[in-house]
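Here you get one chain, nothing else, as C-alpha cells; it is the form predicted alone.
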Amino acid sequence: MDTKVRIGRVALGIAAVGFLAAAGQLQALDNGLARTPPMGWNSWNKFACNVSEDLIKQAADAMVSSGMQDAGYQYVVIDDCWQVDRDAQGNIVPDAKHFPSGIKSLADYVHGKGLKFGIYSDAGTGTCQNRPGGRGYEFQDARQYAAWGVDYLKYDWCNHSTQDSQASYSIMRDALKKSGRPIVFSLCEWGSTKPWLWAGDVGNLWRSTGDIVDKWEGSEKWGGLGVVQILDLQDGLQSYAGPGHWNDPDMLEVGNGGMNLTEYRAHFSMWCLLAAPLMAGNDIRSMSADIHDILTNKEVIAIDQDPLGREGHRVKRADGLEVWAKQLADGGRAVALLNRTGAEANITVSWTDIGYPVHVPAKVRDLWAKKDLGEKTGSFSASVPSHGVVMVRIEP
C-alpha cells in the first residue's frame, strides 16, 4: 500500500479519535454480551505465529467431541499472524497461504459447529508481530470482520507510540457497535493504564495485569508472569468487573507443560474464583485425560459463569496460606483454600471470612472431589497440597 496513503489514513483515524473526544460522543460499549465470563479457545499460548486454517478447524472439532462445548466454552478465536499486508483500498489482507480459504469460510465452518468466532488486532500501527495493525482503519476493519462474521475482537496494545489508551480503544468500540454485528470486543493492553478505571465503557473484558507465563511463580526479563504474581495483582480489582465487563488476567495455560497436574488445577480454579474468562490456551485436540478432566469440570466452571457476576478476592492470608471467596447469586460462598508454600498445609475458612455468622450451619461440597463433606458450623478446615486449592462450595 502507497506509504502516503496510509500515513493519512492514520492520520484520520487519530483525529477521528480527538474530535469525538472532544463532543463529548465517545459511548459506552452496551452490546448486551459477555454477560458471564466469555469461554473459548485461544490459538497463541500454544501455537504462537504458527496458525492456519487447518489448525482453527481442527481446534473446532476438538471443541465439540472433547465435551468443551458441553462444558460452556464456545469462541474459537484466532491470535496474531493471520494477517499480512493491506490492499490498495486498506483492506486487511489474511494469509493465503494459511489461510486459502478466506476467513469468511473458515468463520462459517466455526459457526457450523454451533461455536462462534474470533479473530485479533491491535489498537496500534502494528500487531505484535509486525503484521498491519488497526491503527487508522477502525471503521473498515469492524465492517470487515462483521462481513467475514467475527464474534470476537481481541484488541492488542503494540506499536501504539503516543496514542492515548482510552481514546484508540473507544473508537473500535464506536468501530465495532456501527458494524451492525454482535462483537465481543476484549482489551489487551496488559493493565499498562489501569483500564479497570475506564475501560468499563469500552470493552467486555480488559487485560488487568501482564501476560501470563506457564509456570507456577517468577516473572520474565520481558514481563511475563506466573500464576501467582497475576493472582497478587488480581486481588482488589474485584469492584470493576460484573455482567458485561470482566477483568482478565490473561488466558489458561494449563495442559502447556509448564506446571504439574495440583498447579493447574489451582490455576484454573483461581481463574473461575475470580470470575475470569476462560480461554484455553492448550492443544486441545490432544490433551490428556487429566487436563481434560479440569478444564471440563462443571462445577468450577459454575462458579466462573455464576450469573450474579461477582469477582472473587482474598480474604485472609498468612505465610502462603490464603483463603479467597466468592459471592454467588443463590447467597452461597465459593470459597478456595490456596497453598502457596512449599509443603502440604491445613488452611481453614471461618465463617466470619466469607460474611456468614459463626452460628450458621452451612453445608460444604468439595468441588473437584465432587463430593459432600457434609454441614459445617463456624468454620471448615483442609489438608491442601503444596501449591494446591481445595475448592468449597459453602452454602448456609
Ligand code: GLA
Contents of the next structure:
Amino acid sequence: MDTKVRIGRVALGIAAVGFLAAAGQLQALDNGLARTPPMGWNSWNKFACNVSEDLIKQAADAMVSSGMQDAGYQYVVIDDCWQVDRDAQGNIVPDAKHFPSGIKSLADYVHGKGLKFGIYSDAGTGTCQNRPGGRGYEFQDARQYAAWGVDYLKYDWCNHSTQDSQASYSIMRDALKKSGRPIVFSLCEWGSTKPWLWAGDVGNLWRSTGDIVDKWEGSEKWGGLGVVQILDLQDGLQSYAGPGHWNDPDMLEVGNGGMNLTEYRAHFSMWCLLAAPLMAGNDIRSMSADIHDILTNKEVIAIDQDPLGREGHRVKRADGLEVWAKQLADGGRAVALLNRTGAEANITVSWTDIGYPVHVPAKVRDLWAKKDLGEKTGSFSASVPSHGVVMVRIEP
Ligand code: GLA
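Alright, leaving the form predicted alone aside, put up the form predicted in complex with the named molecule.
Following is the full complex, with the preceding chain placed first.
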C-alpha cells in the first residue's frame, strides 16, 4: 500500500468514528434486532386483501427455492386482512376461511423453512381495511403474537382519531417487550408526524413517506407516490438511520409490472443505497429471470446490508442528473449515478463529492455489470440510461 493510500484510509477511519459518535446521540431501541435493514417479502403491494395461508406458504416455499433466502431475505409478512373480529374475551380473531389452520400453524410452517414470520396490525381502532385495530388491546395482542411465534410486526396508523403517535407506538413497543419474544417493530405512520425525530427508541424501522405506487414518477390524490417522489423525501433523513433503527421508504414494487427493467433496477439500487428495509412486494412464485436477478444481486444487497449501517444521500444534482453516495464499513463508497431525465446522459462523480482527496487512486467496480472497471483517480464517469442507474463500489 503506498503512502497516499494509507493516509487516505486513516482519514476515512477518522471520518467514520466522527459519524458514529454523532449517531450515538440518537437513542436506539435495544431489542437487539434489525442490526442491518430487515429483508423479506410482504403480501400487500401485489395481493392487497387477497391473502390466505396457501399464499403465505407458497411465498415461503418460493423464498427458499428461488434463492432469495440465500440472498438474505428472511421475513415472510402477512399485511392487512388476515383478521376479522375480536371474540368475547377481546382476543383477535383470524379469518378462518382463508387461514383454516390458524396463525400458529402458519408461523410453524414458515419457521420450518428456516424463515421468520411477520404480521400486521394498526395503532388505531381499525386497520386501513377496517379490520380490528390494536388500540386498547396492545398487551393482549402482543402476548398473542408471541404465542403464535410472530417475529415481525408492522403497525399501521389508520383510524387513530386524536391519538398521539409517539405515545401510541410506545405502548406497543412496551407490550412487545413484555411479551418476552424478540419481535421486529415496524412503524407505519407514513412520516406524518416525523417519526425519524422520535422513533429511534420506539421502533426498528419507520415509514418515512406515504405509500409507494408501482411507477417511476408521480403522485396519487390519495397520497401514493412514485419512486422518484419517495427518493426526494429521503434526502436529509440519513442521519436518523443506523443499526436497529431505519428510515423505511416503503416496500419494493420490483416485478409488479408498472415499470420497465431499467426503472426496477434503479428502484432496487436506490433502496439499497438508502439502507432501506428490502421487503419484496411481487409474486415471487412466478417472477421472471430478470426480476429474480434484480432482487438477488448479492453485490447490490451487500451495499444495503453494509455493517456500518449508514444511509446514503444525494451529494450532487443538476438538471435531473444526480449522484448519491453511501459510506461503507471498509472506508469505500457505494455510488449511484441516477438519470431522471428522458434521455441517456453522462454522469460524473468526483472524489471530492464523496469525501476523498482528488489524488487518491481508487478501484471502481460496476455492481450490475459485475465487472471491475480498473483504478481511477479524481473522478469516475459513466453513460446512464434514461430512468436508470449505474451503481459502483469505489475503494481507495
Ligand atoms: C396502509 C399502509 C400500506 C398497507 C395498507 C394496508 O396504506 O401504508 O403499506 O399496509 O395500509 O391496508
